[in-house]
Structure formats: structure tokens, C-alpha cells
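Take a look at this single chain, the form predicted alone, given in C-alpha cells.
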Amino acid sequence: MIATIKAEWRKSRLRPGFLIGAGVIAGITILVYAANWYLALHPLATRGGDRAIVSLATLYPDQFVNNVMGAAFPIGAAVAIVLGALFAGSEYGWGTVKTMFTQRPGRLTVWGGRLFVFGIWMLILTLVLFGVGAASSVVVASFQGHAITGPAAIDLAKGIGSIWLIFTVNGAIGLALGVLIRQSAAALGIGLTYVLAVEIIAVRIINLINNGQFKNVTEQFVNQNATALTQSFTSAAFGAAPSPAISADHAVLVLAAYGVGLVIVAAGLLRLRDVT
């Protein structure tokens, strides 16, 4: 397993897809902070008078964990799906699957090593998100002359863990599709369509049936739980917010179940199917 992990890391450490993905995450985070900073400094005229639609208090370092959640989902989830599809499906297009599986170690060991490396990359993307978010919040606080005080360590740990879970689960969707379809292009297309359209439409339709009688069904969907998990990170600085319909504990359990289930299904396909 260790040799497999080392080999996979050498293959992927400079892979353009992962580097571009990290750049997209960093760019989105900077864009979110820049846009919110501008809106906070330039109040918009409303019927109730001049009112800033974004509070500067939400952009300071003590709130950056809560603030970066908006940059992580759904754009970050979409990036994770693309990377998962490329990571799993590209090997079929390159014709290297046969080489991997006709030499030692076995298929499941190779898959386990690949999953470990992919999880490391999802963690790297998460750390990029939080690192850029922290730096952006420090820049805002410095220009506004605000004291630089970081969030509580437990909140930071929970935030990193939550986003890592969301990235990994959505990446697992791409991985499973890449293995199922045996190519990357169709896998990432189907994955993006699901995360950006299919699930949203399905949730709306189910919620309309019998006045929402089957709403509990929608609480088992991936992105419904990912949204609830990100919305659980808030504070008084963001104003009053309704309580999420799905608890954070429920969201973590559902997402973890999806992640484990998807990689097991993909492992079964790799183990049983012919590699050609």
C-alpha cells in the first residue's frame, strides 16, 4: 500500500487538474471577499433607507471560518466532482489501467492507494480555501483598522473537517462515475449536471408532492446535507438566520455514508469487471 501511495503521489503532485482546481478555489475565495468588501463599503439604496447588505463584521478574521463556507459550496463541490472524474476516468483513456492491474499489488490495494492520495488532495484544497480566506480577512481587517483576532481553534477544526468531508464526498461522486463510465469527460459532465441541476429539480418536485409530505426523502440527498452543514456555521455577525431543517450531525452521517458507499461500489466494479 505504501509503495502504491508513493507512486500515485508522484503521478498526481504536479497534475494540472489538481493545480488548476486549487487555483480556482483560491480565486473564488478572493472574489467572494472582494465582492463582499465592496458591498459592505458601498451601501445600496433600499426602501428602508441606505443599508449595507453585507456587514464588515463578517469579513474580519474571527469570522473567516463562517465566511468561507459560501465559497466552498457549491463551486468547491463542483470542482471536487471534476477532479474525481478526471482522477478515475483518465487512466482508462490513457490505457494505463491494464498496466496498473496486471502488476503487483492487487486491484483493491491500488484503489486504496489512489483513494488515499485523492483524499490528501481534497485536504489540500480545503487548506487552500481556509488559508486564502484567513489571509483575505487579515487584509480587510488591516485596511479597516480592526483588531486581528482569529476564530476559536475548535471552530477552525470543525470548519476544516466539514469542508474536507464535503469535498471528499463530491469527489467520490466523480470517482465512482469515472470508474463506472470508464472515461473522464462523460463522468464529469454527468456529475456536474447532477450537482447543479438534477438534485435541485428533484428536491423541488418531491417537496411539492402532497404539500411536502415526503420532505424527509429530500433530507437524504447529498447536496441538501452539504448545504445544511455549511449553514450550521454562522454567528450573530451574520444576523438572524433560520435554523437549518437538517441538523449538522445528520448531515455528517449522511455525507459519510454516501462517501463510503460510493468508493465501495467503485471498488466492486474495479474488482469484478474486465479492465478493457
Second form
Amino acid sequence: MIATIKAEWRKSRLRPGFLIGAGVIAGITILVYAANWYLALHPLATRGGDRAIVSLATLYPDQFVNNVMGAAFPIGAAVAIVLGALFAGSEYGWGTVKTMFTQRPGRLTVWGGRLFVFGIWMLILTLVLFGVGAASSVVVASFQGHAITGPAAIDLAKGIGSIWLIFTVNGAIGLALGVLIRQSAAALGIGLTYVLAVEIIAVRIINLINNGQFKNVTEQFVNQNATALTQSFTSAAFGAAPSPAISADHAVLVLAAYGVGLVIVAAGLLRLRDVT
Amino acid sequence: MENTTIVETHGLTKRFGSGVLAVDSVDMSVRRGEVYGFLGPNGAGKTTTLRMLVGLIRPTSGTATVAGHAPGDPKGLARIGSLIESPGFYPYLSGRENLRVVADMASVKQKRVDEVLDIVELSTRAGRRFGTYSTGMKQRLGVAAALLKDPDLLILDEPTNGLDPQGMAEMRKLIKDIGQGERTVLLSSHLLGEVEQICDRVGVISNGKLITQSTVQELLGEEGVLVRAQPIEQAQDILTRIYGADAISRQDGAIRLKTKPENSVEINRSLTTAGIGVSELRPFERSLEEVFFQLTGEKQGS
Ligand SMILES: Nc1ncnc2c1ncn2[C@@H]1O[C@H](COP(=O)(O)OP(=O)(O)OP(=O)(O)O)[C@@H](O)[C@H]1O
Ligand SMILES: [Mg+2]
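Structure of the form predicted together with the partner chain, please, following the form predicted alone?
What follows is the entire complex, opening with the chain shown before.
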């Protein structure tokens, strides 16, 4: 396993896709901070009075964990799907699957090494998100002359863990599709369509049936849980929030189940199928 | 050591999901230390067989033992280097970095990377991205990767595919060098000349069946000389008188004579003294096609 991890890291550390993905997430985070800062300072006069739609308080360092949770999803999930699909799918186009499977380690060991490194990349993207978010909040606070106090360490840890889980599970959707379809373009297309459209529409329709009789079904959908998990990070600064239908604990469990399930299905396919 | 086999298959068969019977009960044995040519036309089942030997494809039935283990067994893979179909590398990494990845995967020391780059004479261009490589460079890198493990068995699937004549010659020389000593090379090809130049023994596969397995000499059969001369009828008469009608046949306006190529001088002298102009005189090789048609018992062009 160590050998495959070494090989995997060597080949993906300079992979343009991951570097671009990190850049996109950094860019989006900065953009969200910049836009919210502008909105906070330029209250809309039209909406019944001089009210800011964004409170400056949400942009300060003590709130940055709660704030980046919103910034990260669903753009971050989409990036993760694309990266997963590329990571798994392009090996088929390049013919590197056969190169890797004929060296020494067995197929499942190769897959284990790949998953480990993919998980590391998702952690790197998560840390980029939190790092850029923290830096942006410090910039806002300095300009506004607000005291710089960090969030509680436990909240930071929970936030990082949650976003890593959400990125990794969405990445696993891309990975599994890449392995299933054996190419990246269709895999990322299908993955993105599912997350950005199919699931959202399906949830709306199912929730309408019989006055929401089947709501417990949609509560098992992957990104309903991801959304619920991100929304569980909130505070008074963000105003009153409706209590979410899905608890954070439930969300973590469902997401973890999806991640493990997808990875195992992909492992089975890799192990059993011919490499032609 | 001499008689031990390094590849042994029994009834090896692959039927693809689509119903294509790509490999049909192949019993093949490759001896340790030899250069074995796996010969067959397009679609004969060469690649499919080789993929089964390295564990990329699961046989539908039959068994194989490769380097002492079942195909795909990590213990066996550790002693096999292979280049199947086309070299598969990461286009965004340099040639050298690609080899480093493979070396890590195979648990081979990194210093071996520069050694194999030297062997395939790619050292000066190893820093360039693989995506920018020419076909010949890609092929060399593929061979280099196959050599990383310093394998007992080297499996090369049409390694001269897509190369220009000079590239082909260089690749053949390289394979010859590599195949010296203890190392076994199993090489697939559809070029009889290529196999003749580098291989000790050959297996001929057609329509998924291994038709024959023998030394190159046995496969090529009798030697012969091809003669083009003016006037051709007169030349044929003279040669018939010397060598007998059985030894002579006509093909595409030339005379084919079953005799040792060393007799060319003799043939030339007899014809020129008779005032016949000899425009071509050379040892002839039967084409792969002919060998095939003969082996499969069908008539050429029918
Ligand atoms: N994945 C696959 N699915 C279905 N049929 C296949 C597959 N791979 C190969 N075949 C078929 O199996 C047969 C043998 O193919 P194979 O690639 O082994 O031939 P080959 O001898 O290597 O030919 P070439 O000289 O063209 O490389 C062909 O009829 C081919 O169409
Ligand atoms: Mg082939």
C-alpha cells in the first residue's frame, strides 16, 4: 500500500486538475467574501427600507467557519465530482490502468492507494477553502476596524471535517462514475447533472407527493444531507434560521454510507472487470 | 534450466461478452531464456492472449502459469515486464517522472530509472512531457518501463508498431540485446521478417487458435532463390535442366527455385553464359500470408 500511495502521490501532486480545482475554490471563496462585503456596505434601499441583506458580523473571523460552509457548497461539491471523474476516468483514456495493474500490487491495493491520495487532495481543497476564508475574514475585519478573534477550535475542526466529508463523498460519486463508464467526460457530465439538477428536481417532486408523505425518502438523498450538514453551522449573526429537517448526526451517517458504498462498488468493478 | 518453461498455458480460451471467441484453447509454452515470437495477423488474438498472461483479462476457461504463478499474482508480476498494445503513461508528466511513478508502483529503486532510460537511449529527452513525445519515443519509454523490474520475462506486444523503418531496426536491435542471456522475451508481431530476425521459436496464432509452435527455421520451411531474368522462358528451361522441374515454380513473372541461397553465384553464371540477362536474384522469403494459408490448409486468394 505504501508503494501505491507513493506512486499515486507522485503522479497527482502536479496534476493540473487538482491545482485548478484548488484555484477555483480559492477564487469562489474570495468572490463570496467580496460580494457579501459589498452588499453589507451598500444596503438595498428598495426592499422596504434601508436594510442590509448581509450583516457585516458574518464576515468577521469569529464567524468564518459558518460563512465558508455556505460558500463551499454546491460549487465545491461540483469541483469534487469533476475531480473524481477525471481522477478515475482519465486512466482509461491514457491506458495507464493497465500500466498500473501490471506492476506488482493487486488491483484492490492500487485502488486503496488511489483513494487515500484522493482523500488527501480533498483535504487539501478543504484547507484551501478554510485558509482563504480565514484570510478574507481577517482582511474584512482589518478594514472595518473590527477586533480579530478566531472561532472556537472545536467549531473549526467540525467544519473542516464536515467539508472534507462532503467533498470526499461528492468526489466518490465522480470516482465511481469514472470507473463505471471508463472515461472522464461522460462521468463528470452525469455526475454534475445529477448533483446540480436531477437530485434537486427529484426532491421537489417527491416532497410534493401526498403533502410530503415521502419526505423521509428525500432525507436519504446525498446532497440533501450535505446541505443539511452545512446549514447546521450557523449562528445568531446570520439571523433566524429554520430548524433543519435533517440533523447533523443523520447527515454525517448518510454521507459516510454513500462514500463507503460508492467506493466499494467501484472496487468490485475494478476487481472483476477485464482491462481491455 | 534449459528445458524449463516460463509461460505455460492449457486450453486458454477467451470469449468476450459480445460473443467473439478471441482466443480458442491455446496451449502454448515459452522456454526460459528464449526469444519467442507470437505471430498472427490482425485480430488473431495476440493481444488478448498476452493480456490474459499478465492478468488484465480473465480467461473464460483454461489455465496459465506465468513466471511460476497464476496470471496477475503479485509474486509473478514482480518478475514480468510488459508493454501491451500501446504505452500507457501520464501525458502531463515527463518521461522520467512517468518512469518514477511506475518504479514506485513496482517497488523498484529510483536509480533504476536512469539506467533504463540509458538502455532505450531516451536520457536526453526524458525531461520532456510524455504528451509531446513522438510515437517512437513513446514506444521506447514503454520498453523502458517494462525493463524497470529487470524482469525474468519481458512481454512486448507489437513493439515496432507505428515506427518508421529506422525506428523498427533500432527497436529490433534493442530487443535482441535485451533478450540475450537469461532473460526471456515474448514478442508478438504480424511481421514474419521481424520474427525471423529476432526470435528463436515462434507460435503462430490465427482466428484465436495456436496453429503451430516451432523454431523459425521449421516454420519457414525450405529455402529458396527468386530469379527474374530476360527472356524468362529460356531461363526457366536452363534452370529446369539443372535443378529439375520439381524445384521450380513461377510466380508473378519470376522464377522460384528451391535451393540454398548459396547457389546464387552458380545460378547467375549458368544464366549469363547462356546470354540471359538477370535482373534480380535473391533468397526468397515466403510471406507470412503464404505460411498462413499453408498452415490453415487454404489456397491463397481463393
Ligand atoms: N474488449 C473486446 N470485446 C470484444 N471483442 C474483442 C475485445 N478485444 C478484442 N476483441 C476481439 O478479439 C479478437 C482478437 O483481438 P486481439 O486484439 O487479441 O487481436 P490481435 O492479434 O492483437 O490483433 P492486432 O494485430 O490487430 O493487434 C478480435 O476479433 C477482436 O475484435
Ligand atoms: Mg494486438
